[in-house]
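Encoded as structure tokens, the following chain is the form predicted alone, with no partner shown.
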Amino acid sequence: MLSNRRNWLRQMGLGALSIGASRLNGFASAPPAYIPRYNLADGQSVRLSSNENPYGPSPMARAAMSEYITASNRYSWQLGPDLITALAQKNNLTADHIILGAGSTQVLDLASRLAALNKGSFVMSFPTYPYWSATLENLGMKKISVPLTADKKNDLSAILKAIQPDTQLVYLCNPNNPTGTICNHEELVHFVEEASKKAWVLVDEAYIDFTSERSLSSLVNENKKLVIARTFSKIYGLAGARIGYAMAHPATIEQLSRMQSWPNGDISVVSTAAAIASLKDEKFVKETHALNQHARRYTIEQMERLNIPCIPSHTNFIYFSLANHQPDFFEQLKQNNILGTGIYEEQGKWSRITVGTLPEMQKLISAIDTAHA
């Protein structure tokens, strides 16, 4: 039975939703194709806080998850290698360049623990995605923060200068969270080459699928000090399924695996099946990308109309300044049952909002447009 499911998953194409159609009529018959988990009339909160994909999981991922629920009494020994093979093919690598994790956060944690084997310091931008860094500080590492440039980009030259003799790890989120900015590819390649001569380099590409930029994945063939973290949480809409992976030189993957109690074994059968199917659902990815661009463009235009400057975004979130916004922005969100974030930089009152569906972003704009309050 399980082998039949594996064959089904491997052969799955864009037309494969006919399998198990009786269980998926709710997905197939609903307009539009991808339905948010809630609607604006049911009184539930509009979640614009965690950069989740409001359109996912994809139809093919849902079908795979439904099909594999009955196999949840088994470990993912058989499916895990299939996912690794699919990821290697997607990134033009071999299977020994890949390690799986329960979300990219676990991958970041593995790289952190590897770097912390030798005490010292680590370097990262401010602000950037920080939640993994507490592990390093708890292990006795010193954090060195490097401010962003005036246009809210990672300051690559300043990061290189900040590296100390005892620096063990340099972290770079590209595109950066919370700013949505991205590094020039050629400059980034040079940065990695130079930084990796002195320390481990951890590049977080969680949001790169929202861009047309090239991954740094080809560099791991030669560079043993580079680790690239990726996730299924964002454009694939599987944040709750917890699936991530790292790409690195095979020798580095071996070192990372020693930081993991059960290498490649932390993801459920259902989540693994969803990830494999998601890689095949190119239609969903393209439509999510297009819907995100449309809602993001609308939101930036409207926020700037309301005198809320925004940083050009390459992601599914927007970084904006509340310095000239007189009402209490967060109270406006609260009164309209919208979940946002907070202030990331006091100077300029910079905050971040996730790009949801167009109706959700229209509700956001209505909530903060005092002229129509």
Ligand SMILES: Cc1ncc(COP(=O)(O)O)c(C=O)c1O
Contents of the next structure:
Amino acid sequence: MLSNRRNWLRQMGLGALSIGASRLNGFASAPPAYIPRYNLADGQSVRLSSNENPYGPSPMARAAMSEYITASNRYSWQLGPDLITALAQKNNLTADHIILGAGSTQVLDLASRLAALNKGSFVMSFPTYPYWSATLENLGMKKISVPLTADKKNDLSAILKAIQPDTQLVYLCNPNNPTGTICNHEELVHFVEEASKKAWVLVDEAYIDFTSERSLSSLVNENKKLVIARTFSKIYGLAGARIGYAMAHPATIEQLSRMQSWPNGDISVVSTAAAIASLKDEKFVKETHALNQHARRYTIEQMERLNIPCIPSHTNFIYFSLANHQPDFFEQLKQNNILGTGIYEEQGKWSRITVGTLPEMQKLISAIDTAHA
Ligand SMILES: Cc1ncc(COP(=O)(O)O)c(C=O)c1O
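After the form predicted alone, can we look at the form predicted together with this ligand?
Next comes the full complex, this chain leading.
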């Protein structure tokens, strides 16, 4: 336990503080540890692996979190409904269209479990965000994978064709992770209409705030087979706070809530307060949006200069091909303490990198530019 704590402190760049208990008291009043941890100046690793927001949580969320630490002895009887009301307002829906989860992973799980009640198969693109799908396979369902189009977009007509008589769920990530591509809104509306005649449709809008696209949220007023997952982990910078939500028809929310022992009850008071404050902090969202676009443009320009083709991205990550890159890219990252991802598609050696701050992306580019070696 003690050595875990020491490791943790060392990771935070605060190893010296682990020496004695009196010093640990000092730690309590030190600045938030996450700031030095990702600051290049301290020589720690640069995390470009999980599409986190390098600037968050927002100032208003941080203040709310500090305030609500002292309310953590109470369950979130009032705050949970407050957040649901705020989310309903933001999305032009009523409160009975919303269910909260500890991250959107939890609402993806709820929808998966609902779909799995009848066994059968489920359909998803390849590559796409896969982490919820293991639950379905573990529950005995068969996965049907549909390749993306040549320009790395979800192939909507191929997904529709792949639906089988026993298909219970169709998952669509828009914008798609890991490729950063988006679907045309009208085509998407048509797709949802068709697919939902045959199965549950789970649309994951984790990255929609980085785009200027419209959400599909208005469709849940009528469509009882559509579930839309959203998260506070990305543009709101609350990945570690674990908070997300689903939007669906009230009848569907009722069904989803039966998949959870305590519907809306899994999120801490501190995280709920952070989410409420984040929704009000429009300045932070705008700044993140602009900073992300700037750092993304820089990175794509530089990678293409280095003969690394990139797919145009609508998100806070970039999908790129290492087919022409001679040096060992992953070794270059490792040598420079940069965390990236792996290869998603062998054909073309496609990988993904998160857009961090501009200095982080400059560090990435100098790590992979052999002219600098
Ligand atoms: C498309 C997509 N959906 C859902 C998630 C999970 O997010 P959360 O932190 O809300 O569980 C991620 C996380 O990277 C993601 O990329």
